[in-house]
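One chain is shown next in structure tokens, namely the form predicted on its own.
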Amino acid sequence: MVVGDVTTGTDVLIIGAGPGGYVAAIRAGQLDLDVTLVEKDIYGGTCLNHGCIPSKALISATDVAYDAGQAEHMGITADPAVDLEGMVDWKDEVVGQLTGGVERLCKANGVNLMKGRAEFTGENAVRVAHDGEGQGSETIEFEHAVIATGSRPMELPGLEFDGENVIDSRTALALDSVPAELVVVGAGYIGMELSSVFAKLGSEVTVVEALDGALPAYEDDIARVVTDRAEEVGVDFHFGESAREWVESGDGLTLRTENEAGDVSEFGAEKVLVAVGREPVTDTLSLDALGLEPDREGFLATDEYARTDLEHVFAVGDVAGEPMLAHKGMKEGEVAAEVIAGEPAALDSRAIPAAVFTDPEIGTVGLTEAEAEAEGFEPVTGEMPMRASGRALTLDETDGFVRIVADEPSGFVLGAQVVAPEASETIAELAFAVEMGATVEDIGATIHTHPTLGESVMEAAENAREKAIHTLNR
């Protein structure tokens, strides 16, 4: 029988097995729905295979080597040798363990896994083209669909990815040797994370950014801490420079940039890493056959139930728009599955934390002081500098601070910004505080273990009340 002759049915069709898609599939399976999960590449999506997990693995491995070589003031003398190929092999083992786990969890929860590329052929049907010569295709009819096709790196005109000279983050994470010279286009979170990694591995790293500073999504004092640290490890920044084109030059290439005045600059490199953002993957789905239209940038609008403009179609993860965070996609996937199953569920976006794994890390949640004031609150802030933290001193990582934003009349925590070692962990407590409606008094009254980085949260909360012990009050 030809595969293309087969038509099957399912309660829930999910396209894309990244964090949003596989979580939706597992939760729907737990709720006794018949679930089919279609994935064209590898289970786990970009996050597990080419983004979150591999980048953090390389960041951790790089820091082990770099920190050991910079510890003479602690009485440690070492000259670590880095085998990038071996480091990448270890990273791949970590990735393989997690992606294999996703597949096993899906099967254990009764999810029907299907490899292939899905395109809608009507309001309640898709055609899945299977990989491999002669594999054909089949039609799946569904009652509900969840679109979870993720995102891909954005290209720039004149700097299209070729995998050799001009590379994206995925290729950068799989290099088997350290480029002698690397130019990074873009000083957002991906560019900042990877520029520090390669600088610590020995590359001469130059970052060019069209805007006038790094990490434009974050407040200036946060971005400054990270930028200063990146410069300390050897990253050279050039702001106000828009990348235009590259040309071959000797054994490498030359990147040409242009500023607002029209002046052209040239930067030599072995490779150019373009990290200017990501765009949703919705153009491969034939959405017109479904009757669904994305916005100009390709995103699908959704409500608090992760539902699109169509009652029976949901979108989760990066395709549903900012913030493009794996954990936000996971929660959306869970909500979508529960709504489909008739369970009471909705997404509360007030307390979605974000983290950047730079040096030091950044963690944020909720409102900044300016945002709180714009929304009509009377904000008060409390801060704890890491240089006053005993644990930060013992870690030899004293850059940064913890800041809490609260409503002064009520004391309710409205948001927090952390730039500090392990900020990605510290922000969880503050996200919980925003979610539960905690006050700065609640946090200050909670006894925190000493000596820990978490104490800085307590001190920042007390600082907002002018009762801090280990830092000067406002």
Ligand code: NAD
The other form holds:
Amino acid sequence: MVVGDVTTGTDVLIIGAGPGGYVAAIRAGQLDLDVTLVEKDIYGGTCLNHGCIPSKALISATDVAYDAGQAEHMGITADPAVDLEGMVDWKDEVVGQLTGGVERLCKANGVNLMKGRAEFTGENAVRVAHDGEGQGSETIEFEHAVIATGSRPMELPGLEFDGENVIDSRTALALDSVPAELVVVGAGYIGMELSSVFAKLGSEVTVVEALDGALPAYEDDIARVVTDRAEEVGVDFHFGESAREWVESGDGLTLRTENEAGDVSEFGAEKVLVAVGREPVTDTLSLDALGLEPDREGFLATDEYARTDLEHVFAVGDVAGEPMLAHKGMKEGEVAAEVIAGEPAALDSRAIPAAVFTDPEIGTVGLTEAEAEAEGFEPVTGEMPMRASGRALTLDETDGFVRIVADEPSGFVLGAQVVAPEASETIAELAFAVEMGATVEDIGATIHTHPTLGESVMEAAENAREKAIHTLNR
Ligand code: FAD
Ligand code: NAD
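What's the form predicted together with the ligand like, now that we've got the form predicted on its own?
Let us now look at the entire complex, which starts with that chain.
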């Protein structure tokens, strides 16, 4: 069917069906708004198709094989063979189930789904170009718009992505064979999650990072635990090295880096994975036609209602700025839809949790001790080392700790840092504590199931009050 230049109307137009956009669409549908969701690619966005879900699937599958091969001390001898193509096929099945689910949920909630690339043509209109020859375009007039176009990987000059030698995380998550040698540029979220995956799969992995340590957004003692473990599984770190360019060499390539003193180093590789951050996708939307100007980095400023400088235009997810995390985008999507429907909604979370799916995982929420001090609190911390946790011992994963930061006079939980197995799950209880205004006494008084990793949260809370039972008190 050829779609000509027809014009249709909708109350709420949402551009981008990632976690920000599809949640906004479903919530708007639930609130009986007339909503149209435009997506140029596959439903689910970066998170479901090329980010959160595929990376976590590969991390889990790799650990099944790796852990089985490392369990001789538990009386298990195995030498699992990994077929990366098979692993990637399984990962794609997981992704397919979720993206199909997003489409079904949107339809079930009355969302009009439209495939195509949207671009603003006026204050209340977009043109949606349909892919494929003769497919044409159509104009949609809207009352409200929600921009949820997400982000893309940043390119380094001299290291542009070519899908073969220099790759981004999306390509890395879809490789059909394990590179013999992989250089990863950047020891941030992606670099730290994926370098261990490839090292466990058998690649010789080198990580080059411009700063003097991994995961600069996290405290040193947290980053240290996961860096040490990554080294144990074979990752070779080079800190203080900025990637500059690559050249072909023999049957592979050479990456050149430079340190602060200007010394150049070279690293041989089959492929280079560049993971140096992500940038918002706002430059393809013709925002000037709408009358909206992004900031210098391309982000759209929003208020607590997820509203941009324009009364009728909202921005959610990665385009609305840091932290660029799926759950932050989802909450913004929900709020935008409710505000449009006239509900009394606002973004009023006290803290947004974050998790890094390294080995062991990291989970954080709220303030660190230093941040609490800087904000004028009198912080007290409580810790529980994982080596003292019965459950961690039975899992054979005893690296790390749970740390709770509380305000000493009132006992209110201000934040927490967890580096431990399943920290991404454990942090949910602590996020709830911060959100509810719970005290360390509340957490300590809550009976936690034995033997679980969750008990470590209770012990850390009790440690802050000098009454932990299973670890020495301060
Ligand atoms: P996106 O998910 O990027 O979706 C935007 C959508 O908009 C896309 O589908 C795109 O095709 C569409 N679009 C863009 N322009 C147009 C247009 N003009 N017309 C129509 N459609 C358009 N976050 C976590 O919280 N936890 C994790 O474990 C995690 N792991 C990650 C792992 C990796 C490797 C990566 C890359 C990211 C990860 N993230 C994780 C971050 C997470 O993926 C993003 O924060 C999240 O996807 C942002 O959601 P969004 O809706 O803003 O945008
Ligand atoms: P990042 O910002 O986490 O880390 C980038 C790293 O690259 C930094 O440590 C930086 O110092 C380094 N760097 C920059 N330029 C360099 C150069 N020339 N040479 C060497 N090192 C250099 O970025 P990312 O890992 O690409 O991840 C992007 C975003 O995706 C994250 O900020 C996060 O929002 C999201 N993400 C989240 C998760 C999760 O929630 N578990 C997982 C993956 C990605």
